[in-house]
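What follows is a single chain, given as structure tokens, in the form predicted alone.
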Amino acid sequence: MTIDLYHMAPSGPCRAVRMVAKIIGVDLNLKNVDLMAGEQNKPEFLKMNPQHCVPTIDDDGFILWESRAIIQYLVNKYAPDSSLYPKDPRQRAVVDRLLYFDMGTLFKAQGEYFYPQVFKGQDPDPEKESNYKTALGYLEGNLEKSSYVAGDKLTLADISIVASLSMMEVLDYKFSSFPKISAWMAKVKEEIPDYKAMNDEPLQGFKAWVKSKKPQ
């Protein structure tokens, strides 16, 4: 069964989606919507998801939006003994911690950092920056506890959160001053297949349209 996936590549959560399916083995069919162009907006799409956001899956008629969502149903329906999601509730209830902690705090915090500086060619804001090496202080603790974010092995909210943080290399952001999170980044990157294909170039094209965008 191959899914439909609506899908902007250099996208954080839409990259997240294309980890996940890639590391269970459930073929996705993408579908490229240009948010630049609008055609997020088109009738035809409204139709299927009138929050107009991408990701959005379209599995056998079932649509579904929200990364943190789609990567759950779809291991919980195509992967279910799959340690990137445990089973046992206290494990599992970790996870979710985390990916509610990249969605509400982390991805928050750099959205408000990234946004204006990528799309309206603002400085950067020292207090927005505050705020995210705040949300970033948080993740650099919970990794002085375990090797990845949510215990000892590779799950869904490491994936999510790398998708999130890799966003900042469009910024040539550094996070030197946190190793831990440093560290896990690299060895993440070297665990997920064919991280770079869906990932780094992705972001280099963003980045160079970044840049094209900026006053010569």
Contents of the next structure:
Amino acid sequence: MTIDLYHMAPSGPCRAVRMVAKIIGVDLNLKNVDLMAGEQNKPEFLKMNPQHCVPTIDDDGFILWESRAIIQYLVNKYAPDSSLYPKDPRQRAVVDRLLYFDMGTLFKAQGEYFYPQVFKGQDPDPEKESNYKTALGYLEGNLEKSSYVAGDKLTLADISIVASLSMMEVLDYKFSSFPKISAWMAKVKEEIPDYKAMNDEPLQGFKAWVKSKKPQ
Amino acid sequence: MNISPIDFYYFPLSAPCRAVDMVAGHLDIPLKKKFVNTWQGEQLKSEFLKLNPTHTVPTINDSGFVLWESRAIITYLADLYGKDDVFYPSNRRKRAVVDRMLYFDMGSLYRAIIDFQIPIMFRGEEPDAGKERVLLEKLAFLEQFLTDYPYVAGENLTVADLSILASVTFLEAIDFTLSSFPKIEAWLQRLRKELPYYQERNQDAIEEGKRMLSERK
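And the form predicted together with the partner chain, for comparison with the form predicted alone?
Zooming out: every chain and molecule, the one shown earlier first.
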């Protein structure tokens, strides 16, 4: 059986879902939703997901959105014994903690720094960058203690966070002042099958779009 | 089940702290409450930083296992100490909807509440029309969910209700009215009556927070 994934290729949360599905061997039927053209507000899509966000999946009639809930669901259902989302309550809680950290702290701070630059052509805001670096500092501290963000194995939290941080490649942003993050990102990218096709290609397309919008 | 008391680092007005407190009440988990006055910077003391380098509340210490992020805490408590299969269901689809609502709370609803409320509450600013519009949009999503079901994630009360309940009642601190959201209001009224721990673990904490707020001004 194939699961429909409504997505937009460069979106970090959408890429996270694709990477997890690839690792656990779940086939996705990709359905593009062009957010720039407002396709998420069409009645067919609103009927499925009144919150009109991507990623959204349709698994044999079960509609789900929120990327982190989707990747948890995919592993719970299709790879329940995978170490991507450990069953031990304490190990699982640490993965969950980092998924919430990603959403509420890291990806949030990144978005506040990133979006005004790519969508409004504004100059980088030093205060927003400072908040972003504080969040990155927490992650760096985490990676000083363990080789992956939630322990000594690759988990959903690594994939969600790599999907978030790789967005910054659109701005050629370097994590050079965070050596642990840099090394860990390179390692995780190597471990994910087809990483380039699912991530680098759409991000390069997005980057070209951002450049084309910039006044010469 | 005999559960050893869990250390609970909290600040009363904080919605995520009230959510954890209510979940502990729901599951009859004894808490050893440790007040951290974040308005006085107590979260930056070295003992606390050693526990949680991101210095956030709520934080728990369950016999040496230290955890933060309220929504990770409440699902952990429900997984470990749950009394039934309803509050945080093991059925994969049902669980996914609960998780979805927890992320909705964190990333959409509670975030919009904070963005709107904090400048009014702490800096005495006038309500920002743009931020209010975002908040009303998120409340409208919740209204829609509660039109389809009696609880936020379906037919039964789950951890997601308590997380969202703590978030929405934060608006009481600025006397924000929800009268244009009848489903949300009805759900609030119902929970206030249904939950035996509501008064002590949510309402009293909000009142205490409001008292602290008035002393701060």
